[in-house]
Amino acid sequence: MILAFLILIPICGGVLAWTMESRHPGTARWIALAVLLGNLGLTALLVPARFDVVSAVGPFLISLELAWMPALGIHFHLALDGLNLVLVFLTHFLGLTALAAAWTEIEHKIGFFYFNLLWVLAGIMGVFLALDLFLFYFFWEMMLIPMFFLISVFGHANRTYASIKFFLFTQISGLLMLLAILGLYFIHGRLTGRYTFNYLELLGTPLSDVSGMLLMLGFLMAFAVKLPAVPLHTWLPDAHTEAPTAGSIILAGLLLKTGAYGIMRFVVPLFPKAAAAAAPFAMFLAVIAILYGALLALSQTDFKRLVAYTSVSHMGFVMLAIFAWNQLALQGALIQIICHGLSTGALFFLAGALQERLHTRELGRMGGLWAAAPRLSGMALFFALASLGLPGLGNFIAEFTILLGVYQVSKPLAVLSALGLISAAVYSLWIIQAAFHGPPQPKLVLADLSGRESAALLAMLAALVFLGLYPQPVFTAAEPALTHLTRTAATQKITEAVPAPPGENPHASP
């Protein structure tokens, strides 16, 4: 029942925080902190001694299946393997970071804020753990409402526009996924006589070329919007810019990752043939996202908007790696998911800290901040270097591994995507130059990082250094799950759909 508790505790904790705040002001923060620390402790109990046991149904370490609506083939089915174990840890880690960012920033409707924060984290954990497609869709939609309120109620000047745009993009694409889920449900039922939403039973459902492609696109649209993939990314900069700091951390660090997880877990294994046919186009779009996101980041003057466009570029690497679909590329994608969440989440944390102190996000109104706040400036330099992929940090391991995996599939795409690393160096260093160097603003008084802020950022710094120097624990944990996913889609390898120059073997082993 630990898997169920990981979701139920934040749900109950959110309700408790909302109700207790009106009676005892200030308690909502401490309730949220206790909930996230307790959940992190529960997750630690799930770390097994071995990850290399792969059963016939996959490398699931623990599972929970309860009848919900058995007449309709709907079960409350949660399962944990090395892949989503890593993501559940990331969810709690960034949840605590968001809590640290919001501790003094949120001053009105505090109980309602922490209610929404805990509920969106519960929805994200449900997405990572659900193996029943109806339950997965339930949690997918559950993420939407609390994030909408985090932006629309607690955001900045244009929060109404940004929240409605976010809602429309995610809701419409989510409805397309629901239609695809129902289509797969009925096709499988007609063919086998068993109507079910069980992911493990739906794997391998025979589909015609047309139906397979249509159903795959229904899933892919929902995940591509969340990722976000170009040209479905336009909601992201507005949402990031107007969201409170905690909302931006959750958006960048976790909500985008649900899109990547969905493609890895559902799109390719459920529809291997259709995914193979779509792989060249998807990889081409991923390269466009890498370069286009970097180019747009270079033209921004708003700190948060600049960091938002870097997410488009970095998540392009994840999409490229997933559709390359070999073990090396998928390992790189997982490290990128983690490290992007840490580095970009930290940059949003710092952008929020600057806005709280200076009441602006405009880089043109900053400058010379290093002398006034050396700890804050040093942290910004570290996470900017992490974002550009400095060797010795986790982002470098991620992008280097992705490029190695993609190179085995398509050399031209690997070379083009590598250009994004050059752009990353330019925009990352531009942030530091514009905000922290140069002559200081007249009469500038800037408080440096507090102990709470320093502790949160130091934890993220330590994680990035650890993953940069010793990523093997993550590789070891996720390897059986990734191996099972690649074998599940072995009926039609993704790499067969990607053209390679004459004489090259696109299926060479990593």
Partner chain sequence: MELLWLIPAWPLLGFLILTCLAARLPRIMAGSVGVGSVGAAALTALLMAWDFLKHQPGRNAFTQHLWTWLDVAGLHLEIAFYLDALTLVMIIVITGVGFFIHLYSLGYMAHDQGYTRFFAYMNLFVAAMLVLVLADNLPLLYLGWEGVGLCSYLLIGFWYTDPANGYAARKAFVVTRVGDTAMAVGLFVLYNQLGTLQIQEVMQRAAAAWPAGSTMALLTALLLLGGAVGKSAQLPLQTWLPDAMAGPTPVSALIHAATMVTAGVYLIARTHGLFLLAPTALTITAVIGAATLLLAGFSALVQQDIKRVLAYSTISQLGYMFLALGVGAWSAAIFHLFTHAFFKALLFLGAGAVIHALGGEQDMSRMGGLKQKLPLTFWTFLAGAASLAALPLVTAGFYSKDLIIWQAFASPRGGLGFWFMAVAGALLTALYTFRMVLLTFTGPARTPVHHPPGLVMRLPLLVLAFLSLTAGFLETPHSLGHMRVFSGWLHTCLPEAGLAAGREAYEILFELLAGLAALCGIFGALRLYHPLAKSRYSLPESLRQYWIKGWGFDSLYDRLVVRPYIHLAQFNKNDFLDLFFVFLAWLAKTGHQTLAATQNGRLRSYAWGLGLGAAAIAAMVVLL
Given for the second form:
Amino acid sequence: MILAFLILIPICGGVLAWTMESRHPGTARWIALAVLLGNLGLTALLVPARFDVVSAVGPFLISLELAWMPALGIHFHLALDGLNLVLVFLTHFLGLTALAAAWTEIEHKIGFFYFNLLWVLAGIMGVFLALDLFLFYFFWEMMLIPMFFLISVFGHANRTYASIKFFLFTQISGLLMLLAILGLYFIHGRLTGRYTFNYLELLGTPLSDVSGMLLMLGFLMAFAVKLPAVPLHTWLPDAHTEAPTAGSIILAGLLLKTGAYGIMRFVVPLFPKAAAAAAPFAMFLAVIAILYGALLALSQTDFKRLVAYTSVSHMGFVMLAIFAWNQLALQGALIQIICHGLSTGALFFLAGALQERLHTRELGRMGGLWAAAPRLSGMALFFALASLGLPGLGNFIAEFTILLGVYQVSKPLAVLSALGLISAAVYSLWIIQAAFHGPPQPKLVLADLSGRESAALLAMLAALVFLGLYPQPVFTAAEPALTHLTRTAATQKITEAVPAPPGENPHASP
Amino acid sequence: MLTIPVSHGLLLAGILFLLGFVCVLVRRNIIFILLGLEIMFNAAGLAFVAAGARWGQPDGQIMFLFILTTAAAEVSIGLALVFQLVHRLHTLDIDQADGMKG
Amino acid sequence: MTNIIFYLAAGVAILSTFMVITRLNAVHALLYLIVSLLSVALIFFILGAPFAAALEVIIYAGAIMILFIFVIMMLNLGPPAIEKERLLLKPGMWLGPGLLAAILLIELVLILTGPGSATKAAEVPPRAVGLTLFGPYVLGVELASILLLAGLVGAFHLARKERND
Amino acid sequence: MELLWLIPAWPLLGFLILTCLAARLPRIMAGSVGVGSVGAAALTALLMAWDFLKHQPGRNAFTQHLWTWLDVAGLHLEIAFYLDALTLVMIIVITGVGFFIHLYSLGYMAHDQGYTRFFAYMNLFVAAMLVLVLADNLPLLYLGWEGVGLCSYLLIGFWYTDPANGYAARKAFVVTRVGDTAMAVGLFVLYNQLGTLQIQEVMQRAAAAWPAGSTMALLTALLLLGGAVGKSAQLPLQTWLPDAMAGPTPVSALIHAATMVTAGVYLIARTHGLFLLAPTALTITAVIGAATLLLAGFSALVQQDIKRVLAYSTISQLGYMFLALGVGAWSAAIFHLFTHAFFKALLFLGAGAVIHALGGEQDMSRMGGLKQKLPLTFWTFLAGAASLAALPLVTAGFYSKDLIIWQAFASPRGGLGFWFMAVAGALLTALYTFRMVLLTFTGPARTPVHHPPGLVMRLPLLVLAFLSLTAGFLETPHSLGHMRVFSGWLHTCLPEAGLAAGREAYEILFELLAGLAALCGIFGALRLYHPLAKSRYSLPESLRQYWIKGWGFDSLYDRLVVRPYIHLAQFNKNDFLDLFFVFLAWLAKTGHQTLAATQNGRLRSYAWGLGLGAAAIAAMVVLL
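Next up, can you give the form predicted together with its partner chain of this protein, since the form predicted alone came first?
Complete assembly follows, chain above in first position.
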């Protein structure tokens, strides 16, 4: 039941925060804080001594299955394995930082803000935990609407445009996924006579080449938009730029990750053959995303927009890794998911802090801030370095393992994406130069980081350093889950009697 | 008896109908538009009668009768609308009455 | 002989209708329309539909046109109205509709000149019409009466001058 | 031995203290933490060296495992330190020279605003550099490698208020990162082929798996060479080093002369097993070294900025080291690295003292006459210059450079061509070195002296001057006593350079020639640049400009890579891919507006619509 509580508590907390708004608006913050801390404690309870539990269905540490609409084969089915656990931790961690960012930034409609914040987090948690495709889709949509409100109600000047763009992109792609889910449901039902949305039962549904590819693309579209993959990324800069700081942190840190998680958990295991066929193309797009995002980031003049494009570049690594589909790359992708969430989240946090102080995001109107706010600038330097993949920080571990893994699958793509390391250096250092170095501005009064802000950023910093020097806990936690996923995909491919000799890597690009 | 091809009757009906239609399109005076509509009704009736005559059946004339009824009702409403138009807009120009835009 | 009468009547109908749509004076137009209706009545007669011909003369040329005359008289349209009409009706306006009508006419001709359309017409006496009308079409008659009632009520409502307007 | 981890931990601790306490730390405390941590590291390193020599661990190396870094899907990496003779030389140079430079900085930076920040960065640098040389596996080496790159970036851009410094800093980082990326790809290849990244295992497995001259060996060696070339500012990635002089002078001394830039040399020496499998890569290394040493030498000859002269001279001396590596004279390369660290640090510190004294003046044409005003600086600088110019017999530079020049000819991989380039380089070196000395210290004084160097600045100068003159006696040629302390020590971990058959006999002759070249250079400089010299030969202006700008590499890269990239980015600032979605939105909007416009409320236009529709349907009936 703990799993259900993880989702229910934020939902109830959100409602409570909203209802309290009229009487005590400030309490919403404390409610949100209590909810997140409580949830974090609950999650900590779930950490097992060993991750490699043996179970018939997979390495699930704990699962929950309640009948919801049994006539249609819909169940409230949540399960947790090492992979989810890491992501749920990340959700809470970034939720707390978002809370810290919003603490003073949001002054109106406070209750409604925290309602949305908590509901987004609940939706994300649901997405990470759901093992019933219908439930998954339910949560997928559930995180969309509050996010839309976060942008459209609490965002900056151009928020309406950005929020509608965000909504259209995700909604349309989500509908494609719904179609694919239903398609899979009916194909599976017709073949076996059991109409069910249960992920574990749907695994291994035999599909013809064409229908497999179509269904796979339906899923992939939804996840590729979220990820975002070039050329479906254009909603992201607008949404990130216009969202309030907390919204940007959640967007970059968590929402994008649901796309990556979806590909890992659903696309490849459900449609291994189609995914293998699409892999070279997807990996190519991912490399384009890495280089293209980095190129665009360099020319941006808006701090948040710049960081948004770096997300495109970094998430390209994730997509590349997932479609390379070997243990090394997948582990790297997971670390990249975490570290990108932390480093980019922190950069958005800093952008928000700057905007709160300077009332601008334009890099052209910054410069020389180091003298006025050394702690803030030092933090920015640190996270910019994290984002360029400095060894010793988690991002390096991620990129290194990803590229090592990808190199085993496709040498040219690995080399090309390594060029992204150079361009990452170019844009990351440009942020520092444009905002913090340069001639100091006279008469600039800039408050340095407050205790609350410092605490949030220090926590992220510590996490990145820890992951950079000792990422093994994450690897250990995710290892059984990822092994299981790769094995599921692999066995299916063999049972489908593809005339490919076993042992040959089916993902190798031509 | 006479041997007029039914197509000639229909053609006449068509010509009259088109003349009425042209009237509706060209004229901006609502009275002329109503006249054009009358011409078109009449032409439609003619087509029915011609077709009925071709088969020697009364149905064509019955349809003409219904058309006549409709025309009568239409004219009464239409002329009432003319009054309203003149009363409200002080003109007979139908293009002045374009308040219902999308 | 009757053929010639048919084509003559048809010619008169077309010509007078053409005059209707080109007049500036509404009363003149009405008179031409009456001519047109009378010639159509003649054609009805030739086509063997005397009942329809009678109705055409009585109701169309009689009742409905009179209604128009009444309205024109009530609106008191004199020579200034003709001037106004001249302003509304610019020669260039004929071009587009004329073209459209020509296209439609050509299409109509192309459709009508299919095979097996030339036959003689048989007379349908009023008795047959009446029998059919109150036989299979009785529902239609009822509907027509309802329509007329609705027209009556509507015309009454619309033509009334509202006090606070 | 078990205290090995302390060596990098000391400066790291210093860094952490300085960053966390930052402004709260009084100046004197900050300085002592900064210097003290490196001093502690230096003491620990000496202790370690003594211990190492006393106990001689098995297989001449000692490995300390700290913790498992990561162990995933067959990739097993440890945070582990590896200590052998090569590493020992490096850590002694790093901590020793580092300590004196830190000490010097106490005086040099005394009045700077970012005093604490400076020492924090410097400590971090020392820590990263130590990790680099101590690393047991390539990713850990890469960690240190990027770490020193970062510190180099931070310290070049230390005076961040000037955008030009920021540009130089970014240039340094990005250009070296080009090389680093090649190196990273090299690591991917190595792991993919050999399944390990532990340095010693890599070399063993490579030797077992690849025959000498195989393509894979060549490929990996070239990729690693790419990294080394970037870090050590060799052709074609040398352009960042002259600009790196934007940082404070102690930084130039420590990072851009004595230690970081030698990391490339260290890397190649460390992975020599791999390079020995790829003779072509070695030849390329030698060619790069030889070409670089000449190119940089010519550029150094015409610079006006004293620090830029030293920067080009560093590139040139690194070229010597690469040449030595390329011809297989491993210990000669490291020996030159060793002596170069002393005399180049000394020269930079001396130049720093001059700059400091003149209130920030770096242009040599505005110096002069300092011999009397700054006597100690002059004499120590002269010692360094003599060492750099390889003044025969009495300087360390002579012994190390001479060894390289000789090996360039005598090694089985060497040849007359390499020898000739090396000798020409020696002549050039002597020429530009003494041009610099003469312009700076002799002739009329052009700028008044403000701050003569204090005690903390003088002491490092003296120590380093002493070392610049004497460190060479660790290794002397056959003809001059034949000391083999240094190479004997290094040969526990690096292969000995053999001599090609029949060339030993010429040793004395070639040494004489090399010595003569250095003397000629010095003499030439005296003739040309001494204030009392009569003939003043000047180069054609266009050639001079060309050399000043470093042979036009900068503008070439600027035109070829930098500007197109930036233009592309600027051109596509609004992301042309978004146009497609903007177009979709426009389409929907326009469609809406068009259809809305048709509902204009005009009866007749609706009738028109009816008519057109009817015509269309009738047309379908007719045509179909």
